[in-house]
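Encoded as structure tokens, the following chain is the form predicted on its own, with no partner shown.
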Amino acid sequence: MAKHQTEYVTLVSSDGFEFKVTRSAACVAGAIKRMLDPSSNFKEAVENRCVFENINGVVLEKVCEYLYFNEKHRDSKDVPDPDIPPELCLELLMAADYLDV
């Protein structure tokens, strides 16, 4: 039996960290949006929870920050660059590609 859609969803990293984010922010990422689509009948859509076995907690935290940043500045012009630590750039790029952000 499927649960109803909630305002918040849980994103879980490979090392077990859980991030509760608004559904609207999470759906900025195309892959997450498809996972949570109620018509998909995916486990993620039923449980309102997405587990990412290939994204660690530090990177997923930055991804969550970006999802909110993107949602906040969606229709803005002259948006400042988000603060990204250089040591995370490669992992964030791979996560962004995977998540279709």
Given for the second form:
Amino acid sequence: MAKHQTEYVTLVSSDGFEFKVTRSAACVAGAIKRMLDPSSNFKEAVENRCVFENINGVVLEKVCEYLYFNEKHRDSKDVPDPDIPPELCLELLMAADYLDV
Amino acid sequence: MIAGRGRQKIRPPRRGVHGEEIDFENTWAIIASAFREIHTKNASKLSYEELYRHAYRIVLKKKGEDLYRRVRDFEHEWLSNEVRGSIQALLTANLLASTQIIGGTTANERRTAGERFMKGLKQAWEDHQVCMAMLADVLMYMDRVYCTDHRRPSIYSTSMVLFRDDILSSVSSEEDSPPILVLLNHVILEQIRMERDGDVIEKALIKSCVYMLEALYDGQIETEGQRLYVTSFEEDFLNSSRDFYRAEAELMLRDSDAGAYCRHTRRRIYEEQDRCRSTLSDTTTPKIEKVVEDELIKNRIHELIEMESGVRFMIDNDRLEELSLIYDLNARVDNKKTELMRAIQKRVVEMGTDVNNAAIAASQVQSALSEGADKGKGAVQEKNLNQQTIAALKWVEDVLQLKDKFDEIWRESFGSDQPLQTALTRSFADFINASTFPRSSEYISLFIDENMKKGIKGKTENEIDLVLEKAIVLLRYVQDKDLFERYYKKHLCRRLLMQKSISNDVEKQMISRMKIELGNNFTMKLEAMFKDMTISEELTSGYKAHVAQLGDPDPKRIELGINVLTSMTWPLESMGSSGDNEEGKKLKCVFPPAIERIKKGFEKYYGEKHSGRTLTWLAAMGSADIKAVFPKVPQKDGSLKERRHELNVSTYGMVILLLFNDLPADQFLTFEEIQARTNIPKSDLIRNLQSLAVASKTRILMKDPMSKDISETDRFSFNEGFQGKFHRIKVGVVTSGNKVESDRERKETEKKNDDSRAFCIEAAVVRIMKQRKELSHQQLVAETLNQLAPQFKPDVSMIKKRVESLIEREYLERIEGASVDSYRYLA
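Form predicted together with the partner chain structure, per the form predicted on its own context:
Now the full complex is given, and it begins with the chain already shown.
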């Protein structure tokens, strides 16, 4: 139950890809933020590792990209649209809905 | 837009929304068991992602409604079955007893029971909050999608409502016992009562219960006024506090003194503020303050101030700190501080009346004495007047002391509060101008006189300033400024003519102060008096030079110092003795030839300078220095020695003495002879002879028979054997100083004053009517009063009389047929 707050957390896709992202970037997503909330102390918070059963590696990679992108441009205006391949659009939308990005 | 791109192919998601069917019941079972784990604090075994995904799926399957209901039911059951039981277990008999006011349980037992109860409740509440936060996290997707779409309150607030209904509003197993919420109120109130009685209680615990009440709302609407805290607790709290403080106020008023009461009240207010901060809610602070203020101050302030140890006692004993407390307390509930003001005013008037009465008593005791003593009546009356003068000075000192005292109280205790100062001023004016005490003007003028003559001797400028300032302060209170002016003029006149004043500068300073305070009009005549003095000096020296020029070196020359006074500005009538009016005409004193010659000379000189002016000689006011040689007669020590003395006597005295110059040594003059040859008014003659022939130190004349009183048959001869210790001898004439007037004098002064007032009123009326042409009686009176306010406060009946007189003399006329009495000005 060690409540150590690591700088990086691991996001795992349904097909086993692991992404190490900074905690602050990961918490841009509402669902991940709650998942890692130390006060609720779910399994994810204890292990600093989130497994997403319904998101595959390709999509998760894009999600991670976006998380960083969002964090980077958090306070700025006139941000250019992120580069999103059209073939991933629908899946990304679903993931965004799921993760509350 | 994407479709428009044509070439590119959008891959369908691998698992479609409609993909795998899920079993709602199974999924719910998983979720429900997980919730149970959460409630038992085993969350770390659970995967958030998994639960979240299940809830997500259910909502995606349009089963949000079911999920929502299930969760609610789950919580309801959990609360009613698990939590409520544990809370009710805490409801011991002790606790219930306290609500039903059954004796038999000690305070300590009740208190521990109460604390345990609150602790349990607080624990349950906190657990509930934490768990529901976690549940809400897990069900985030439901909240986000289902609840917003269907306008349902979020699952978190729903569960809070559940807590209120299932726990707080639940009735414990026993019959007729109140709901938990009511119990909680009782417990908290009791704890607060304990604290008020001096116990130490667990503030943090109560505070967390209050937090709970604040977080919950009474109905569905979440507004400030609907907080459970406000609807259920606060009112109880305020009511019970009101009862508590009402009882306390009664007890305190009965058992302790006002100072203690004030201190206690202030402490209570601080305590309540503190309690709101540390134990209850800040929103209650103003409300409970008001309760305390109402009960301890507002409803009690009157009794408090009237207490034996109330304001009166504090003033008398200079309890500045307590007065300041009272002031603070009263200021809290009443911006105007009415009660305090009333009490203070009353006390000022009381004390002022005491001072007045003391002065009156002092003068009356003396007059009673003088009536008792027949013999030597004149002397006793003299003494009596002196006593009265002392009484007058004492009165002024007392009033000043009173003023100082209240000023200090005002400054130290009342924070220099403006309205209170006005009130104080009004009270001072009230008693100084009280109709039962008409002498204030005279006394103040006497006070200044005394200081001008003696008081300021050897004082620094600052001290003099202080004295003058004091006089002005008193003057400010006086309403009948014209009466004061009359007295002041009279006293100033004496000072100037007899050169009693210590410093002309100070006199002028005083006048310029009065000028600032009362305006030009007031001091015009006073200044004119000074001017006359200066002109007179010039005249005297001018005349001296004139005589020297004439070159008539008469060895027996008499030097003349003269004061020419404008008769309008100087209150000469009050200087002269009243006796000279007895025969209806003024008697002219017959001067000896030597003097008569000089008099003529000066009249001529003056006539050359100012034509058309008449000089009237006022012998009663002058003084003369006479060089007298007493022949060699055997002294007590047997030596034969010629003695020379310089005698300073009044002009009349000089005239009398000069009669004896031509008289052989063994001859005498009778009283009648003296009177016939000098034409000096009888009363003045008596007084002068008294000082020349009766007073032992200045017995220049011998009287036969030797007695203390002068009678008309007495005979006088020159006292050749006169002996004086000093070369220069001052023959004082009785009543040359400024003293309180005798009753007769006062009546005269008042009459004169009334006469001059009559003129003032007429002038004012005419001025007003000239401007307004037509005016109703009421308005005219009001305006007249207004105009004359800086000078004096005229009688309404007097105004009426003056108006009548003006109508008679055809300055005004009545307007016929006007609905109210009105006048018209006749040009």
